[in-house]
Every structure is written in C-alpha cells, then in structure tokens.
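Next up: just one chain, as structure tokens, the form predicted on its own.
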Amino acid sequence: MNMIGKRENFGSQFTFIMAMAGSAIGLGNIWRFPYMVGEHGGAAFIIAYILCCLTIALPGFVCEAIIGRRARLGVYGAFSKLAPGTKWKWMGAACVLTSFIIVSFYSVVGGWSLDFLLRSLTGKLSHGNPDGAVAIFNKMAASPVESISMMAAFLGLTALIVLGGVKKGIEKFTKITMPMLFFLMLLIVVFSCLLPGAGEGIRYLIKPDFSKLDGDGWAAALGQAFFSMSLGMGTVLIYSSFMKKEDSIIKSGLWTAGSDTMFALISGFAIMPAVFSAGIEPSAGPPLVYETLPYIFAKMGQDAPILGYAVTLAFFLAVLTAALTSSISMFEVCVEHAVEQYGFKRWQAVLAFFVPGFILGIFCSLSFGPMKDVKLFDKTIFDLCDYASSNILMTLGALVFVLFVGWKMKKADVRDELTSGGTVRLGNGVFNVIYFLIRWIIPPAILVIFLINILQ
C-alpha cells in the first residue's frame, strides 16, 4: 500500500544543506571520530578518513541524492518506482533497518550526552577534582536505571522532533543548532590546546605514523566516512527526495562532505590535546570523549569558575543538539517508510518505531554495565550494533546505491538530476568523468573495503 500526498520540500538550498549537515555532523564527529583516530595511528587515520570522504563518500553521496530525488519517496517506495517489478525494492528494506539498529544504539551515546548535559547545570562538571571527573562516565554508564533512563529520555526527543515533519520538525532545529556547534567547537579547541601536555596531542594528530594503518585501518576510515555523512542508510535518499528540483546536488555534497569533515577535524583538536593532557588512552574507545571532556572543564573551572560553567552547559548543550540531528535523520528513514509503504499516520509510526527502538537500546545501554560480559562475536551488544552497521550494512548500502546510479538508472535521467534539469551547468567532460567514477572506479573500491571488514 503506497500512500502518498503532496510532499514537503525544504525552504532553500541553505537549509537542505543544513539539514543534510546536521545528519552528517553529530556524534559520529564528536562521539566516534575521536576514538577511531586514538585507534588507528593519529594522523594516519586523518588522511586515510579525508581520502575515503573526497574519493568515496562524496560521490556517495551525489548517487543516493540522485535517486532521493528522482523518485521523491522513501527508501523502499524509491526503488520500487525506479526499478518497479525487481528486488532492488529489498534493499530500501535493508536501509530501514540499518537505519533502526543505528538510531537505536546511537541513543545509548545519545542519552549520555543528556546526563552531561543535566550535570553541568549543577555545575557537577565544572567545579568538581579534574581527576575525579575522569571517573564520573564510568558510574553513569555502569548504573543501568541512570543510562536507561537517559536513553529513552533522548529516543523521546528525537521522536518529538520527528513528529513535527520536515519544515516545523527538521528544518526549524537544524537551521538554528548547527552554526552554533561549530563556534562552540572552536572555543573547546582553544582551550585544550593550552593544557599542559597538550602538544604531545597535537603531534598525535599531524604527524602520521603509516606503520600503523593497515588494512583493518582503511576499513575503519572508510566505515567512518559513511558512518559520519550518514551514508548508506537512506538518510540522504530521505532528505534529498525533499529537496527542490532546481538545486545542485553536486553543491549540497561539496558542502556537507566538507563542513562533515572539517567539523571531525575540529573535533580531533578538541579532544586528543584533552586526551593525552589527561593521561587517558587514546584507544580508549567508546567512552573516550566522555571521559575526556569533563576532565577538560573541571580544568577549566578550576582556573575561570564562571567561564568554566558557561561553556560546559553550553558545550553539552551543542553536542545533544548534534547527536539530535543526526538520530532525526535516521529516524525519518523508518518513519517515512511505516507512512508511505503501510498507511501509516505520523505518530503511529513514530510510535511503531519508538518501542523496538527502545527495547533495542535498553540492551544496547546494558552493555556498559550488568551485561558487559555479555558476548556476540565477540563483541558486546552495543559493540555489534556498531561495527555490523558502520563496517557492513552501510558499506553494503552505498555500494548498492552506486550500482543502482551507474548500471541501472538511465544515463539520461542521472544527467537530468546532476544538472538540475538543465538548470545548473555542467560540461560533457565534468559530467562524463563523474560517470565514469560512479561506474567503474567507486563500487570496486567500496567492495575491497567491504571484503576487508567481513574477512577481518
């Protein structure tokens, strides 16, 4: 059952952009990027990461833009109306569920960010030992009714968020949180560069040691890059198919691939400085910003009480508004589907997504603490929900949304949605090399990445 009316578009090209930026920067910079850097080599891993996202992810991008927009629909009706009668219709299937795995674990971070948030109200953050505060994500992760609640507490919001659609939900919030991440962002860098022992960190992160990146480290910068642009899952084909006929896709990717990766590099300098300042692990992993950053402000309360609280509350407050955005995008994936495919009204289906979702995370949130031990693959729930997506599902996903642009779609019809109908210029020579890129150059690559990540 396919029911669709008339559907919403963007106000401009600036606040697609933006929205497209929110779903690209959020925790996947602040949260992951961090931790894969401490992982894989320091500066190493930054050039693997910005290679992947130039040569990639970017023309990831423009083909899962091309087919949003094409079709208008969501990520199952969208392959079903471009390729009607085939199974390609079962990877929009595939993209909902990535999306759902993703949304759901990415609400456990996404909850801790609300506990830091609520603690540096009390001032908790800025005020406390440097050392102590070090300590404090560990028993926040480990009490599983304090991480539960925080979970669903975020789950909610986003939800919330959602249920307003596209114009009075996603682009109101995003148009107004994303310049102010970035200033924040800075300020945080200022800071933790003048922390004593913080030149150890900046070393870390520009001089590269290449010993250390092997392949697993390729595959971590590749899986990065789509897990950053939020590629792979429909997030884009999502936004895209609300995006206005007469905008340049190749812009809107140029400039989202771009703002993705510097706001990464921003927050590299805002947390390994901190890191090694702190005497924390760079491999640290997961916990490695939340460990990190309260250090950072209780240093700084120490030194300017007043600026130490201002900016902790307001840092915090940033990072869930980023860690919102992007679980929105993801979670407009599911609901336009439940809409468009079944009949759904907009809070059924934000509501039939809210409930597995949350049963999902509460397993997810448990793998910090009661259910640590508690092992798939090696690998804690939370853990697994992580790597199967980021390193499998969304490589497989965009590697499928390139074959679909290159091998399926008509050349004509891919020409048309490059130049905005004719409206944007494009040379033959621009246009066939691009082409050319998607179809011969692009999937092979992904594939070598992919065949890493499932042999490894």
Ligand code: PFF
Second form
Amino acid sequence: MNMIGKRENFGSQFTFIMAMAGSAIGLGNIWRFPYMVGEHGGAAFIIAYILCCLTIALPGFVCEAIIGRRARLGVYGAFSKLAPGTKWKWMGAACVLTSFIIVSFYSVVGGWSLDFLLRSLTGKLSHGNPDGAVAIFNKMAASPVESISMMAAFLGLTALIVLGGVKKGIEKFTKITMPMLFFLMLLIVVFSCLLPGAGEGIRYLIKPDFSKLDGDGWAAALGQAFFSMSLGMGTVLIYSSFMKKEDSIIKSGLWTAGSDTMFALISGFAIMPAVFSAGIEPSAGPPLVYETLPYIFAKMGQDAPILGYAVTLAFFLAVLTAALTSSISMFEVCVEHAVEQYGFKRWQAVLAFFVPGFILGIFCSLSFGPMKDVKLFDKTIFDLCDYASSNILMTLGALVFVLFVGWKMKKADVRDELTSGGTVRLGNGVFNVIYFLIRWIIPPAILVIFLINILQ
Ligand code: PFF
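Please supply the coordinates for the form predicted in complex with ligand PFF, as a counterpart to the form predicted on its own shown previously.
Zooming out: every chain and molecule, the one shown earlier first.
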C-alpha cells in the first residue's frame, strides 16, 4: 500500500487488520513486554497490562482510527481538515517527534536481532555454551563498532523499504513470517517450560503479587499497551485513513488488540521460565530477552543440534521482519508529514530523518557500552528515549486523540464512523456507553495514571 499520493483503500478489512497487526506486533511484544514484566514484578503487571489494553488502549485505538478514516489524511492534514484554523494540527509535529525518537532506539534493538541472525547463521547461538549465553549479548552491546553498525543497518533497511515503496513485498513476506514466528514462539514456550527450574518462572507469570505493583508499574503497563498497539503517534490514524468506509473500526481494533496481546503473552511464557532456569535477574532491563535467547537456543542445540540450528535461524529471521514492519510504520509517519506538509521529495524526507535518527541511534547504542554511566534523570540515553516515548509522549498523544473525538468532533460524525455510515449494526445503548467512556472515563484515567507516574 503506497501511503503517499493517491489515497487508495485497503482491499479488505482483513488486509487492514494484517497491516495493523504488522505494525503492532514487533519488538514491543518480543523484547519489551518480557523485560517490563520482569521489572514490574510479574503476574500483577500482566493483569494491569491486560486491563489497560481493554479499557484504555482499545478505545484509544478506536478514537485514533475514527479521526483517520473521517479525514482520510495524515495527522497534520487530518486535524487541519476536521478542526480548521485551530492548534490541534500541531499534534502532527508531536507525532513526528515521538516516531522519530522511537525509530532511533528501536533500531538499536532491531540491530541486536540482525546481529543475532548473523550469529545464528554460523551456528554460534545454537551450538554455544548455555553458561556463557549472557556474555554473548554483553560482548556485542559493549562493542561500539558492532552495535552501531547493526543499528545503522537496521535503520538503513527501514529507510530503504520506505523509500523504495517495496512495502507490498514486505507485507507478502510477513504473511509467511508472522505465522512462522507464532509457531516458533509456541515451540519455544514448550521447550522453555520444560527446562530445569522453569517452574519458578511459570509461577512468577501466573501468581500475582500486587504489593509489587506501584504507580510506576501502572504507568509502565499503560505505556506498554500504547507502545505495543502503536498508539498515540499517528500510525493508527494514517493506516485508518486508508480503511474502507464499510469496515468496522471496533472489529479491527478488537482483532489488533487481541492478536497483539496474545503475542506478548506467548513471548512472556517463552522467555520468563528460561530466565529463572538460567538464573538471570528478571529485572535485568532491556538486555533481558537477548541475554536469555542464546541460553534457550544453546540448550536446544545440545538436545537436538539440527532442530536448534533451524529454529534459531528461522526465529531471528521472523523477529527481524516483525521488527521491520513496525519500524517502517513509524518512519512512514515522519516521511508522510514532511512530504504532505513541507513538499519534500520522498528521498529528501527519508534522508532528513535517517541522518538525525542515525545520530540519536549512536547515543542509544553506546548506552550499553562506553556511555552506560552517562545518565540524565537517572536514566541512560536509551532508557530515557524508551521511557519518554511510551510513558510520556505516546500517553499524551493518545489523550489528545481521545479528547478530540470526545469533545471536538460532532457526536453524529463519531456515530457515523462507528457504524460505518449505518452499515455496521451498533445499538443506541452500546454507542452511548462507548461515547460516555470516551468523554468522561478514559481521559481522566489516562491523566491520573500519567500524573501519579510523574509526581511520585
Ligand atoms: N508496536 C510496535 C511493537 O510492539 O514493536 C512498536 C511501534 C510501532 C510503536 C509503530 C509505535 C508505532 F507507531
């Protein structure tokens, strides 16, 4: 689907859901979710996360999609069209800033996947020594040349795909790799749960200890829900601007949220039992998953060498494509804005974001090596970008989208979108409940969680 230029529609609701799931399912599920669970105490965080998805992120998705489909334009254009002459349009610039920050640090983690894919080609991960698994990550992350070149390669791939308009090809490829990732993860879940000492990890995931869940944990759960569903920064808005009028926004949101949450949960059950089995600290932060995977694959390789090799290779190929379909959706927000609003040529827009993205990416990469002690607000540059984008920028972004639909758009227009011009059946009572939630419940809920996090 060419996002720029002639605004064609997604061929079917299924294609829209696939594209949305491609953006939503990525490193946020495989890498970020398990490390968040580990940092915020396990099962209680998972419950908070699911609650945030259902009660706040899902309605947030619906609001962002309503704006996109109504306006059929990018973020800046959408607000200029639906609220002409107002300041709402500045939301376009805010979305670009958020996308830009995320693309930069996301490329670091995407680079780790690329590095692990290359290592798995030579069998280094599946034939390694499980005891030395953690060292593999540490050595890679601490080497500036290796981590920066991998980050640059991932960001470069993202930029090239967006530039070359070969997203169609990538989307075809993901039709194979997504189901492949799903089955491989299920296989890893089974393997991981059978490792010695895995029981403690399973207990950690299913026995909630609410004393460990503070305001910070709730804010992290909400931020993770936004990050994982690609909300609050214009991606859903742009994709929805291509959605056909007859398609149901609510149904699309349910499918996106459902598949995204399922992937996150599976990933948690693939990683955490192995974390406990290997004796890795669950609160190890961003490195957690990449410290644990070599352990899993080395163990698998010990038991069944060929299977270990094949699974490792296929897994990282699938992770890399899932990461790319997410990063291109963020990069697209930046590029679309520069092309639509400032008349940039496509290659100019890509370059204009690639160069500063690469520079910020360097600082994020070095946060795991030579710059690990350089801290701002007690966080490394990588952690600060990660935290600021999901816990602050995406959260505020989603709040603005919800406020716009609840308080600025006409109720009749909201109803028209939710019922797809009357073609989707939605009882009056159900509509009124949704509308009430959008106006009165969700904005204060987001605000309260946000403020508790900022003020504590
Ligand atoms: N949802 C993606 C993930 O879970 O990896 C990350 C992401 C993509 C965030 C697109 C924001 C976005 F606009």
